[in-house]
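To begin, one chain is listed below as structure tokens, in the form predicted on its own.
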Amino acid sequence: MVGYLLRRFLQAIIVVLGVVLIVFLLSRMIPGGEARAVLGPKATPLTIREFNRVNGLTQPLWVQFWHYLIGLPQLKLGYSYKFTQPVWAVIQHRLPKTLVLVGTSVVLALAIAIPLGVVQVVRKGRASDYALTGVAFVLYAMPAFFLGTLLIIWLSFDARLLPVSPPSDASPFAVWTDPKAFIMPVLTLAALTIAAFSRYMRSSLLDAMAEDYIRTAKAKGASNRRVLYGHALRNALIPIITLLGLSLPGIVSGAVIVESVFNYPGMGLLTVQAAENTDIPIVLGTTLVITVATVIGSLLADILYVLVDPRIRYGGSF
């Protein structure tokens, strides 16, 4: 178990440079250097050579990645020039509203999923199982940016119940002081999560029903209860573990979509004004932080995996 902890942590420690290296090739591929796209097409010349002198772009480029690493670790993501701030200044006031946003909604699908999986099961090839199927292929298939905006029309513009989108300067934990103005955004991002859960919690449940181990507890008397909680659900939690950690790149971009069809400030907002206002630097940055947070999401995902079944051994080399 230590030996697989340890190969999926340096696993992780490598994808990390290797999408540092991406960013920082990135920055320096920008279509008329970094320079123009941070002075605007009509720099002269004489600034964007001062620009690049300043900024140390005219040193060779293993000398600029070689800075650029080592000043990660002090948070130095390079500078705003539309914020007028370094990146990190910026990021550190929108990340953990993204962080509790995606926290309290992945959550509230598990909280949700697992027990609509259990019900399928219960009621297999029933009425309710038929329903809850059909609604998690419905919303499973519908882009988040939809089901965001029909949350909108109904619940906002026709009932007026809830506002459309959350203030601006509230707080990273308004979500759970003052829900009503984030009630939305966080059912748009779970709505999307609970249905691939739910399915999956369904299919893994089903599959170890079939197992030798619960045709012999029942063998022995066990009732129907204590066999599917007792023995069948805590190794079809497995695969739903694994998922999760397979899942939270899509449900990280599923995030940049709610924040900007709610106007939540997050990162997937600032990451998508960045990009309109072709603030690189800020793109760049909000790049790398989502990236290592989803690594660092799918490693504590490997290590859940683990303290579900400790009797799991795992093989292979590095």
The other form holds:
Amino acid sequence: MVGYLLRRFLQAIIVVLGVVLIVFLLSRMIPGGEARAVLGPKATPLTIREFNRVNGLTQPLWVQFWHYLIGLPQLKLGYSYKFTQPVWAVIQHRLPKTLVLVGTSVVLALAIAIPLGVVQVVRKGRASDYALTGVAFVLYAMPAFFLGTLLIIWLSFDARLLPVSPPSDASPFAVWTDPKAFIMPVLTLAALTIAAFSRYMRSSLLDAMAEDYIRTAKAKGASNRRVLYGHALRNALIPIITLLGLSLPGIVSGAVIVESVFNYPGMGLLTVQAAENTDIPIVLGTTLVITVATVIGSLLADILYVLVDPRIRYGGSF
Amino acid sequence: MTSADESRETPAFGVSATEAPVALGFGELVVPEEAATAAEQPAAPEGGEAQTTGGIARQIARVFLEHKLAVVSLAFIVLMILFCWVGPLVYHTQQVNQQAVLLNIENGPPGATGHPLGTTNTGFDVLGRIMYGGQVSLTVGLLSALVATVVGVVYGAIAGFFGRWLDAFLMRVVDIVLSIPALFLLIALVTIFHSSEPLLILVIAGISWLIPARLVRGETLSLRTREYVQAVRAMGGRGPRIIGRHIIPNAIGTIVVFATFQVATSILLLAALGFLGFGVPAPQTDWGTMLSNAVDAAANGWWWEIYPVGICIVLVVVAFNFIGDALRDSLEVRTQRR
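The structure above corresponds to the form predicted on its own; please give the structure of the form predicted together with the partner chain next.
What follows is the whole complex; the chain from before opens it.
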């Protein structure tokens, strides 16, 4: 178990270093160079040369990369052209908002998807199974931007039930203090996950029901309820943790859409607005920070997996 | 650890991607069941495929035709392609000159003279614009899926075939790029290199080749230990020949199924980029960009700008998914009823 966790941790570090390298190389690929992007099209060759010298852009690439790398633990992510602030200063207020949005919708998605999957197995082959599968399928095919737009039209413009977007000055935890404004964003982000997770939950539970230990439990006279909830469900939940870890990059991508649709000032909306202004240091900074957050999230999911699955916990290799 | 062991890894670890469910694109989750079965049964019989070409083609067609939804979907895609490319030849509309259409006094809801689906708030005929934007959406979707599949297949086959440190290195690269949330990477690429139709094809392919690379690597790991590959090697066959003539043809089922699903994912990715304002630059348009422009008008009750184009995106994506499902059933020998 310790060996596995160590390997997994090392792998996460390699992934982060690789992402740092990619982001660094992208920052050096700006057409015309960073100087042109910062100083504007009217900059003279002399000022460009001076800018490059002062910012160390005349050094060999690997030296530049080294300086970039050792600056990261001090959160030196570059300097935003438009905000005229260090990138981290802009990002640090946005990151918690995205984390709260993603976290809340993942919890909601699990809370809905798991019972949904169980219901489908219990009622397998009946009308409610087909109905739920159908709903899941529609949600699955629905792009987040279309679903979000429809919700705004139906619930905000037509029914006037919910506000279009959360208040812009809301604290990161306004999701819990002022839930009404967050119903649509959280639901939209959760919708895709609910569809995929309930489908997976259904097949995972069906697989578990076909295992030998279920037959054993039934043979020993356990009730159907006990077999389902005591034996099958507990084992079927384990793969969901893996799915969660693997789905994180996709869910975080979805947050970009949801934040843009509902004008929620998190990392995604920041990235979109910075890209509109070609504020490349911000775009790359958010990409790096959100990727590190995603990698940490996946790592936590894997650690949870190890803690939950006794086959790994007791060091068995299989 | 030998290659055969590797391909038999249990689907327990989140890191082994060939069999675990994979998140694709932005928030779209794909659970590749074909990958799971492929990994669990590396010794499944596949050799028969190449020998009975005529019979197997008929069998594939038969299983595919059994999927009514897939047949309907295929017909729908063909119709959609005709609609987008032949439609404008029959139904002439002005889709390029913004000044010209703004002067039209009949801008407004469906039924206004000469506009069956109404006009956009900037005066373009909606029906004609769906054709015009559909050309871009379908082209980018199909071509980026093609590029992603070709690159991924070659990459995965090389990694799986040569193994050792090269495999370890190539697959780490895949892990790294896959860990970046796709939409962030796409936005960064589009911002740095300035959006255009060919660039969108390349960047969408650029984040989509990772999954086929993993799938094909997994297949290659199990295929390269088969007797017929050993025999070719013993007869002096070199790497490129073995990969091109023996490994890729035997993995073609997995590859085709992936490519079909990828068309749907690519169309969705382009639509997402378009919706965020990073689609093809004006005067061109795509379905996502159209929807994005329509959102401004939605507050004024201009519903006809939202629903037709939104439904087009959803239907095309659903259709490609149905086709992919049916192809999986008909191409994967293992999952077939016999």
